[in-house]
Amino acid sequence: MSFATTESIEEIKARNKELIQEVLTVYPDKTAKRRAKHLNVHEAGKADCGVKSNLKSIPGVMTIRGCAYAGSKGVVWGPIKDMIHISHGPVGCGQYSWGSRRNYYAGTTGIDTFVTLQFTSDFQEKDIVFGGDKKLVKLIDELQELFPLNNGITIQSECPIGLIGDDIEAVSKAKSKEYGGKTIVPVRCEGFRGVSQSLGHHIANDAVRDWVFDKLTPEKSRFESTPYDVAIIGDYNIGGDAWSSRILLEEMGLRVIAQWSGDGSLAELEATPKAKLNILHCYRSMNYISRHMEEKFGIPWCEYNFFGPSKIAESLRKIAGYFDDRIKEGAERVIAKYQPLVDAVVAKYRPRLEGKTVMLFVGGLRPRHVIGAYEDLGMEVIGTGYEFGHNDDYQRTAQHYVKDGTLIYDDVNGYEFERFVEKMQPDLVGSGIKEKYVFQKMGVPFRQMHSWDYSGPYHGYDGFPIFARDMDMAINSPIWGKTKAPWKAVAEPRLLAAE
């Protein structure tokens, strides 16, 4: 149901404060004074949300964040297909991150792609106690008998490397003169490191700078521009997004020379640089380079969302207006010839999700950018917050979002979140996979919104009407009626007995 049709905002706010201080109550004083912060309604007009973010999470409160080594290694540099990209430090940390976020590539697997393959050092005590920097070197040169067509190596450093100080750039700078200039790229990206992913994908980037971007040699910038090349940052091609993306920027006129890092490579990284605008979807993990490159090579830089019809057609028209009346015009051709299904969609779809409520709860850009397209569909988005984001994350979502009484919460952990669910009873909760069967098990229908549950895409006009079949699939199902929460099923037999 969806509550603003039976409250006023006032109310809807105030039963919202309510519940908040209803959550915060199980809590010793101390630590509910720091949720606190983290937790709030939104009211309109604000500059932001009103929480606190990029804080560090309550030891002993289970918080649903990535490490450092995640945002560079399971974000940033993961994607990109043709280096390989080596987990040093115990086989742990690269097996949890082997497998893949469904970032779609194009290429053969061992050959020249390397996206799904997992290479670690093994640390074990020796390496502890005696330094891992041998082993490293080792390593890369097993892998490049192995491997000859990868196109470069990253280094990815797991905690024990920060706390016994193995010099992973002087292996690097001694690799890559031994190989004739190879890239290969130390990162510094330790799981301790920060307070969650979201340094990982700053570290990553300033790699990028540093060991790419830095080295590169005129042999290397040699591109042939043209007036319409653009780059798309921060689209890692879950079930390929990018993909569909691309299709609508190449459709009005312009030219992708670069996707960072879904289905990207080291020469596209290199040709970056020549780009004339860099196109930015998820803000927090690639903003960092997209700056740099503009402060250096002058490049400009815009964010945009190809979540649902209204957003690709604002986003279209916003990207047409750094370039000339040809690619103006060829953004409202875009806009046209794909109108017809987009009415088809909308005409399928929202009169079975007329006035349905979702609650978000996501990483990176989604806790905002899919507010559009729920909207599109005629849903309601309730609640939502992000796993890592920063305030300039909550800013965007307050001033272009959400609606006034929108619940917001900042890393909210798992006792949290199934409070605000059991009590606000969406119809649909979008979450990541550590949260999926909770809540289905509570009876409450479920997207897994980091890798569209195996689904997708969701970006551009051809993932649309995927969006919008998922969402009626999970909302819809006539699984609901015929399951019961295994506690409830349990208690009730229990309840009768006694009486």
Second form
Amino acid sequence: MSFATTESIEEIKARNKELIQEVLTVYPDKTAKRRAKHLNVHEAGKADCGVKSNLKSIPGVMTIRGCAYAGSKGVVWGPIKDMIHISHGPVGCGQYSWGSRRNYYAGTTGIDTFVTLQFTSDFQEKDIVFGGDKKLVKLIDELQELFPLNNGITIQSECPIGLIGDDIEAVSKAKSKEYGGKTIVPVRCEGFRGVSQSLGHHIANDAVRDWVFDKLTPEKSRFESTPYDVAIIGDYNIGGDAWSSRILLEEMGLRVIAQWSGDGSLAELEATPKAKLNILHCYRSMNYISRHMEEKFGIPWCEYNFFGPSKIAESLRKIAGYFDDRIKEGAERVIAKYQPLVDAVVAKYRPRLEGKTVMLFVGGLRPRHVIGAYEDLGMEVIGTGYEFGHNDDYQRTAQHYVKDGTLIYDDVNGYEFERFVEKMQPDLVGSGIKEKYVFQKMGVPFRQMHSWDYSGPYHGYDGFPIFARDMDMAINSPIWGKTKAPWKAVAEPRLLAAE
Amino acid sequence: MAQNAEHVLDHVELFRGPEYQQMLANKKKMFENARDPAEVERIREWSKTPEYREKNFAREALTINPAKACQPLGAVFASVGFEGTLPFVHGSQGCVAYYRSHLSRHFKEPSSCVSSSMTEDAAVFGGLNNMADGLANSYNMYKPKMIAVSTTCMAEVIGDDLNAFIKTSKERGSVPEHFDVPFAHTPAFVGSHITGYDNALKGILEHFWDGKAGTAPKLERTPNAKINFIGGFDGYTVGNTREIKRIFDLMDVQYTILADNSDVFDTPTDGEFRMYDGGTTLEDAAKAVHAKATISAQQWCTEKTLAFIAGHGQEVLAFNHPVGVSATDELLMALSRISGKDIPEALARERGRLVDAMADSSAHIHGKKFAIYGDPDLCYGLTDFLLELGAEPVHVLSTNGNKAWHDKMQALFASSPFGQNCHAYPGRDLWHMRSLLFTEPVDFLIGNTHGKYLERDTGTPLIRIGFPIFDRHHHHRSPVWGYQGGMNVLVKILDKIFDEIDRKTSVAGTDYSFDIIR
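What's the form predicted in complex with the partner chain like, now that we've got the form predicted on its own?
Expanding to the full complex; the earlier chain stays at the top.
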């Protein structure tokens, strides 16, 4: 049971602040000063969460963050299904990120689609010493020969590329010319750039701008526009999320002309400047290209949230607000159609989850976006933080999502997260694979909230019942009653006065 | 709408219904600029041909679906096998996130490791400050007994000197002067994870035996009766190490398991998170210099380490992931010879039971053709076992196998009538394997989780043995070494063989070959 239900807001705030101070005592002074800026307690009415963010991680603390390559290859580019993404450098990066994000797609893998293949230049010592450009040239020729139906190539730089002075841009240009203007995109997402995945997202967005949009020609337009054309931006179709979102947009009368980038194709990227509205789910990873399209092509963009019925309905109405009555009516029709499903899900699961507390630590949009879905089930998020958020993420979080007194931890590390969970005793932790088993050992129910713990989709009305089912099975699994050997069990302390 | 609160449909079923299938078909037709289905089919068929295989095998620059990872993964794996040891990887931080995820996905266990989080400025000025700050933070936060340092390729490319950096960090007071910080350079562009295992283990032994980087006297070896055992990089470390300990105990041999990570990758769920658990004690690591001999279960994981140990006067022996009767026989006889202890009857009985099981089931395996891929030692051990079973390991492929491995594999094939048409493929990847399976089909494929793509493409049933196994649970808890391990491998292979017969004969409207007795 959480202390949130037994104490006043002021008491909770005081306790959370005390907890932060306690955690900071472990650090050498210099580190304690730096980490103190990333930990806080949310004060209602404030414009942000009162933490610094998007700063370098501190060496040796066991940050949960990844790198720019992970942000570009792993997140933004990797899911584009008809292009081949080369992990350019040593073998590891591509190996560890191979197929691990579950960006679902339809296609014949290895023939016309390539997401779940691991293409690498597998750098050897001689490539470091003499440079890898010649190898890259040959590699592209080999790709063209063995995978003739690929629609484009991206070169995802690993750390050494930027350090040894390779000119992947020159190679890309030359090979593109040689292959009749083929789309070949060099991406400077070396892992040492920036402080987290986040810069990789930005670099990947810029690469779309420079190497796809700036090379568009009118004849590439393949369909007639309609007034209802939209693009889904920042949905990676993890467990099929983009599909369970797309179906709602189509049902309300919109036409989705592109998915960025889950189950996406090069043709969809190229067609997006024809959209009437870009709808943006993961603001963090794709706000850059959305802003660019607004400036260059005059396309407005709006953020939305398809987690949980409250936010879904709010978002459908918000999106419809950009269109005429036909779409507005469509939104209402969709909301009404799914209401019985929502009611049935809430009736079944809310009694099992009411009052349960959650602590989150995830990337992208989820540290805020999923809060509504938990609340729809009667649950409460008592702590949250971003792996690689910026201040604008914390502003959105403060203004639209978290409650007064919520513990906020930016770029939390293993030590801090364990201590926070140990002291706050949430009923559920939602974070990543590196955290999952730590908390389960502690006896705390856990769900991976990057990969949906191999479940999903969680987006849209079709996703909500799955989300509810999964949270229920995590929290109410009978196994959590077995973690203590009965001969070792200590009697629960009882409050005699209350009985 | 197919979704339902009472019977919730997730991705496995949801998207296969008509609403979503229609939606995906429209998306493809309208917006994807998809290829002509006939053309896709033509290329798909072409990719199965000998002509494609020839082009595929002519590749020089491109690697597709390799069966290997990079050095630091192996370094982290070896390091956590020591008591209270925190692996510290010097370089970019994303790498560490990857190693931890990779190990957790296989073992379904926590994997603790820190990074020195180097970024652009460190690329320019070097990572000394990252090392000094990082060591201080790790030491204070995670209270390790030892911090084992290795490197990512970034630190290697810019040429950071670990020895000097650690020394300077200690001078700056990051960790106490006598705190153990062994190190190994583990460039990702040399070798693979098995090389990293070797380098890290050698680094740790060198630290304890050869004077802790000039800060202590070198140890004088005074030989004792103990035997050191090294498992190598092994996805089955939990089951295998415990099986080896059981065998050593049965034989009453005194031993030290070096880099024993069998507990840290198998901690209980009882309310406590054990960041460190078990492992070779630092005292034992140091005292291991006095052992009579060191046995490595995996030759290609320990080439440098064994040479280093041999240089200290010990007898060293290397096996190749010993699976099956003869490989276990040889291991036990070597143990007996070195220790002077007899092999107890209990182990002879176990041997007899494995032979019994193989005799009982041989008819179902004999003559079956297999393809195997994985780390070089694992490939060798499995090949050896299949030959004992009268099976034909037709294609044996190891992305991180070298010329010496190839020659040793070919010699193994040559030693058995069942190996006559078999070939070893060093340095090749799973896209090469795809061509092999299409052009020279086999009955079964043995490999890690990534083999499921080959199973889907070529229809060759996959038997999951290797690393990583992400999509099946708990296999790492059972040994594949020793007679007992051989039994486990035998059962695993047989189960797949029988499942396949059932699958092929489970045909509505027929009732032949769908037998209940086999």
